[in-house]
Structures are given as structure tokens and as C-alpha cells.
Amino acid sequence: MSQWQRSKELYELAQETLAGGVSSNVRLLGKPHPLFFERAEGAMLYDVDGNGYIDYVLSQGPMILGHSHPAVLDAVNSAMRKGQLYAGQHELEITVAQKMVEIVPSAELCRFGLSGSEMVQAAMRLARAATGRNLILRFEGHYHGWFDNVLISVAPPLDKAGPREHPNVLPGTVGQTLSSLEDFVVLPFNDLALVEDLFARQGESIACIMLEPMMCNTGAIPPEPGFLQGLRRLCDQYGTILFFDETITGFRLSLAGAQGYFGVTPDLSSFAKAMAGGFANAALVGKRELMIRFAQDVNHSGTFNSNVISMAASAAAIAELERDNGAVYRHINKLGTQLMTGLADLGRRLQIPLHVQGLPCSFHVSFTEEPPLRDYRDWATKADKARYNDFSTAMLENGVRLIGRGIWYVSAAHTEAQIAQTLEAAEKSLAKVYA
């Protein structure tokens, strides 16, 4: 009988009423089929077949404190007994907004929503309103949500992507409104010279530069020295809005996000995932003269925005991240460094082209003879994705759950013992994959 027999049965049942048996296309990628889970605690996840996994998926990033953190659950339980949704204001909104203004460099005013995708939409609308321009610069491999006007050149086929210096702007799925592609120009990440050349030609038409300040979704690729600073300089020179999509990096790279970590302050930035400890919450923050437009002539609405549950979760999660002068981040950086170093050492000892890059809180593992990865095309051409797929399946069999595209997230709940177990599982899995 399969190690995942009950999951297989539930998946077959789910396909009768759920499209594809799942509620997010990302979950279709589960191997050997989408798994069903029944509980999670700390750094552990347990499926319906009774298998336990050390979890480095962390719900695609939000569980920075680990699963079922008692402080977050207690805060939500307490707050929701007073009501869940008022269609009006409540004090927790002010609490979280004040904290974000205090700790996030770009935050002078805030607005709340439910997902990173929503806040990206708000940021683009605001940038266009503020500049009177339509064109937005984005980068290959960066993910800004699944909506028609942003699912663009996220994973473009290289035979259709065009030349590196002038990439084609490509949709991510059938059914997209192709006219929205006209509002974007795409360049490779980490190539400031190409951005400078674009601005020399079209700078007066560009409303916004939109990017993941660290390219987490594809390759965990940090910005090269001077790249973010160069974008800031160009935006200042041409009156363009600099927008950091910190859906993943916010509250993960540091309490102040990637902008605090790398020391570059954007005009606007969006946050989600880690900001609410596993509950749905998101924020757009930015300069006062931009954000105040939401109270004047730019629409931003939402029935569930700043609901009691989301705000209670964020208040509690941020308090835990702040505790003891950021002890959570010191713990994550220590264990993440041990894990990155241990995996790289395994590759050298076993004489396997195993490459580890990124930051201790969010790093990427690939099989490549040509490190490092600098942009999407490096990831698409150099990384042996079939080999990694086999590795992640073997790791699942050995009690470790990974994201199939290579990114690993580390939480405050991981322990040194679990890091050691993970490295043991990796050695066994590598032996199987390279048998």
C-alpha cells in the first residue's frame, strides 16, 4: 500500500467536486499527487496517512513563526469573540498601522487588504494616478499575483522570450486579456545597464518600476550590489514610482523587510504572507503624498479589508517578531546558515553539483554546474529541474517537505535537531537520486 494511500483516495474524491481536485494551481504540482493534511504544529506538518514532515514550504512563506503559534491563535480567539467584521473602523487597525509606520522605512501611511495580489493592484493604480503615465517596468521571473494584468513573463518559454536585452512581454496563461501586455515593459533582473538604457529612451513614460526586491519566487536571487540603489536613483531622476512587492520578503528578511535589509527605501511597498502569522492579511504602505490619494481621488475598497481576525493576527505576529530585540531573526539566521552550509558541504563531499544561494531565511537549492543564478534565464537554463523534482520527492519520502521549484523557507519553530534530521534525509535522498 502506498505511503500516501488515504491522500490518494481523498484526491480522487476531490476531483469530483473541485476543479483538478485543488483550489490553487500551485497545489497540482504535489508529488506523487496532491497530499491532504490534517494538522500542523511548530515546524511539523502531518498528513491524513499519519506521516509527519519537517516543513520548509511553510504554506509558501507565511508561517515564519511556525504552525499554530499560540500567541497568534490566542490573539485571534480573543478578538473574534467580540465580532469578526464591522464594516467600520476598530482600534486594531490603528495598532498595526502605527507599528508598520514605526518599523518599515517606506511607511508613512498604510492601507490594508487581504492578499499580496490585491495590494499590487492598488499600487499600480496609485502609481499611474500620481504620475499620469501608464507604462510599468517589471522583471522576468518576478511574480506579482495571478491577475490578468500582472501574470506576465513570470516563467516565459525561452524559445518565445526574445533577446535578453529586449525581452518579449508574454502572458502566463490562456484566457488573459492581451491588451494589458501593452502597459508593461520587461527586462532581466540584476542588469542595471539595461534599465538605464530603457530610461534614457522611455523614462518620461514610465509610471513605476515594480519588482520583488529579492527574487524569491524564482531562484531566491538577491539583488546585486548597487542594483536597487540604481533603480532608486533612476526613479528620482525621472519622476517614476519605485514599488517593492514585499509579499514574500516583508517581515521575513528583517522586521523592516527587504528595504530595511538592503538599505533602499521605495516609494510604495506591499506586504502579506508573514505579516499575519498564517492568517490572511496584506498592506500597501508608502509616502504620505502618494497614499493620501486613496482618501481623495483613487479608489481602494474591500469588504474584508482590516477585518478583526486579520488585524489581531498581525498585531500578535509582529509583536512576536519584535520580541527580545528580534530574537526570532537571530534564530532563523543561525539555523538557516547551518542548513545552507550543511547542504553545500553534502554536495562537495558527494561530488554532486549542488548549489545553494540566497539568505538563511529564504534560500534556493539547485543542481547546476554553473553557479550562481543571477536572473530568470540563468535559473531556466542552468538549473536541472528534473533532478530537483526527483530530490524533493525523495525528501518527502524521508520526512521533509519542500517546494518543488527549489526555494526553502526557515521558521522560528525549526530546531537544531530538525536541521540535523533534514541533512540526514538530504544525504539519503541524494544517494537515491544519484544512484
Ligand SMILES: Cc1ncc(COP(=O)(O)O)c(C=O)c1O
The other form holds:
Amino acid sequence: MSQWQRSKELYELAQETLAGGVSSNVRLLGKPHPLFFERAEGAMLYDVDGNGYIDYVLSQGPMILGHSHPAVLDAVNSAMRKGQLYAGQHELEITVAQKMVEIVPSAELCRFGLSGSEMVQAAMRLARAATGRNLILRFEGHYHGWFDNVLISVAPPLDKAGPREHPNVLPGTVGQTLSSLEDFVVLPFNDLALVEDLFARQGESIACIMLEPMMCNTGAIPPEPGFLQGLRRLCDQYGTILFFDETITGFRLSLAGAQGYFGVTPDLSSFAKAMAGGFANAALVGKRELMIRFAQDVNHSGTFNSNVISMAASAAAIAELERDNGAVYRHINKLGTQLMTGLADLGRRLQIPLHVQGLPCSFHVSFTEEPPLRDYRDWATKADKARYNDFSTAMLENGVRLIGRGIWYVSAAHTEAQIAQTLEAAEKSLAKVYA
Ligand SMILES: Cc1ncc(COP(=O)(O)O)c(C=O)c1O
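Same protein, different form: I have the form predicted on its own, so give me the form predicted together with the ligand.
Everything in the complex follows now, all chains and molecules, and the chain you saw is the first one.
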């Protein structure tokens, strides 16, 4: 009998009433089929068959403190008993906004929402309003949510993607309004010369450069030295808005996000996943002169924005992330480094082309003969995806849960013993995959 028998039965039952048995398409990718979980604590997840997993998915990023963090749960519990949603203001909003302004370099004013996707929409609207321009530059392989006007050239098939220097602007799903594709220019990540060339021709009509400051949705590819600085310089020169989508990198690369880590301050930035200890919360922050437009002529709304649970969760989560002058980040750095080094050593010892790149808090593992991976096309052409797929399934059998596209997230709750256990599981899994 399969070790996931109960999950399999529930998945079959789910398909009778849930489209595809899931509520987010990303979960369709679960191997051997989407699993059902019943409990999570610290760095561990437990499924309905009684299997425990050391978790490096961390809910696709949010659980930076680990699952079921007591301080976050207590804060939510006590705050929500007094009220949940007022269609009006409450003080915790100010508490979290003050904190963001204090710690995030680009934050002079904030607005809250519930998801990364929404905040990206708000950022694009604001950038267009502020510049009176329409065109947005984005980068191949970067993900900015599932909405029509951003699900563009995220994982384009190479036979349709066009030349690397001038990629085609491609939709990500059927049913998308194709007219919004005209509002975008797509370039490869990490190639400043191509951006400079574009700006020399069209800079005056570009409203915004939008990017993941470290590309985490394809590989875990940090910006090359000078790349973010170059974008900043071009934006200043041409009056274009620089928007960092820090949905993943916010509160993960550092308390001050990727902008703090790499030392480049955008005009606008969005935060979501790691800002609320596993509860739904998101923020758009930025320069006062831009953000104030939300109080003047640019609409941003939402029934559930800044609800009590989200705000209480964020206030508590950020307090934990700040504790002891960044103890969480030191821990994640140390354990993430052990894991990266351990995996790379395994690859060398077993003579397997296992490549590890990125940062200790979010790194990428691939099987490739041609490291490093620098942009989407490198990942698409050089990394052996089928092999990684088999590896992540073998890891699951051995009690470790990984994201199928190769990124690993480390949390404050992981322990050295779990890192050692993970490396043992990796050795077994590699032996199976390369048998
Ligand atoms: C960089 C980035 N932007 C936007 C989003 C969309 O966020 P959400 O899933 O909260 O709508 C994601 C989600 O993974 C993301 O990684």
C-alpha cells in the first residue's frame, strides 16, 4: 500500500467538488499527487497518513518563523476575540505601518492588502498614474501573480520565446486578455546592457521597471553586482518608477528585505509572504509623494484589507524577526549555509552534477553540467528538471518536503539535527535517482 493512501483517497474525493481537487494551480504539481496535511509545527509537517516531513516548502515562503509559532498564535488569538473586521480603522494598522517605515528603506507610507498579486496591481496603477506613461519593463522568469496583466513570460516555452535579446511577450494561460501584453516589454534578468539599450530608445515612455530583486521564482538567482544599481540609475535619469516585488524576498533576505540586503532603494515595493507568520497579509510601501496619490486620485480598496487577524499576526511576526538584533537571520544563515555546503559536498563526493546557488535563506538546487544559472533561459536549457522531479519525490519518501521547481526555504525553526537528517535523506535519494 502507498505511504500516501489516505491522501490519495482524499484527493479523489476532493476532485468531486473542487476543480482539480485543489484551490491553487501550483498545488496540482504535488508529487505523486497533492497531499493532505493535518498538522504543522516548527519545521515539521504531518500528513493524513501519519508521515512527518522536514519542511523546506514553508508554505511557498511565508513560514519563516516555522509553523504554529506560539507568539503569532497568541497575538492573533487575543486580538481577534475583541473584533475581526470593522470596515474602519484600528490601532494595530498604525503599529505595523510604523514598523515598516522604520525598517524598510523605501517605506515612507504604506497600504495593506491580502496578497502579493494585489499589491503588484496597486504598484503598477500607481506607477502609471505618477508618470502618465503606460509601458512596463519586466524580466523573463519573474512571477508577479496570476492576474491577466502580469502572468506574462514567466515560464515561456523556448520555441515561442523569441531571441534572448528581445524576448516575445507571452501569455501564461489561455483565457488571458491579450491586449495587456502590449503594455509590457520583456528582457532577460541580469543583463544591464540590454536594459540600457532599451532605455536609450524608449526610456521616456517607460512607466516602471518591475522585478523580483532576486529571482526566486525561477532558480534562486541573485542580481549580479551593479545590476540593481544600474536600474536605479536609469530610473532616476528617465523619471521611471523602480518597483521591487518583494513578495518573497521581503523579511526573508533581511529584516529590510532585498533592498536592505543589496543596498538599493526602489521607489515602490511590495511585501507579502513572510510578513505575517503564515497569515494572509501584504503591503505596498514607497515614497510619500507617490503613495499619497492613494489618498488623492488613485484607487486602492479591499474589504478584508488590514483586518485584525492580519495586523495582529504581522505585528507579532515582525517583533519575532527583530528579536535579539536579528537572531532569526543569524540562525537561518548558519543552517542554510550548512545545508548548501552539505548538498554541494554530496554532489562532489557522489560525482553528480548537483549545483547549489543562491543565499542561505533561499537557495536553489539543480542538476546541471553548466553552472551557474544566470537567467530564465539558463534554467530552461541547462537544468535537468526531470531529474530534480525524481529527486524531490525521493526526498518526500525519505521524510523531506521540497518545492518541485528547486528552491529551498530555511526557517528559524529548523535545527542542526534536521539539517543532518536532511543531508542523510539527500544521500539516499540521490543514490536512488542516479541508480
Ligand atoms: C514575486 C511574487 N510576486 C507576486 C506573487 C503573488 O503573490 P500571491 O500568491 O500572494 O498573490 C508571488 C507568489 O508567489 C511572488 O513570488
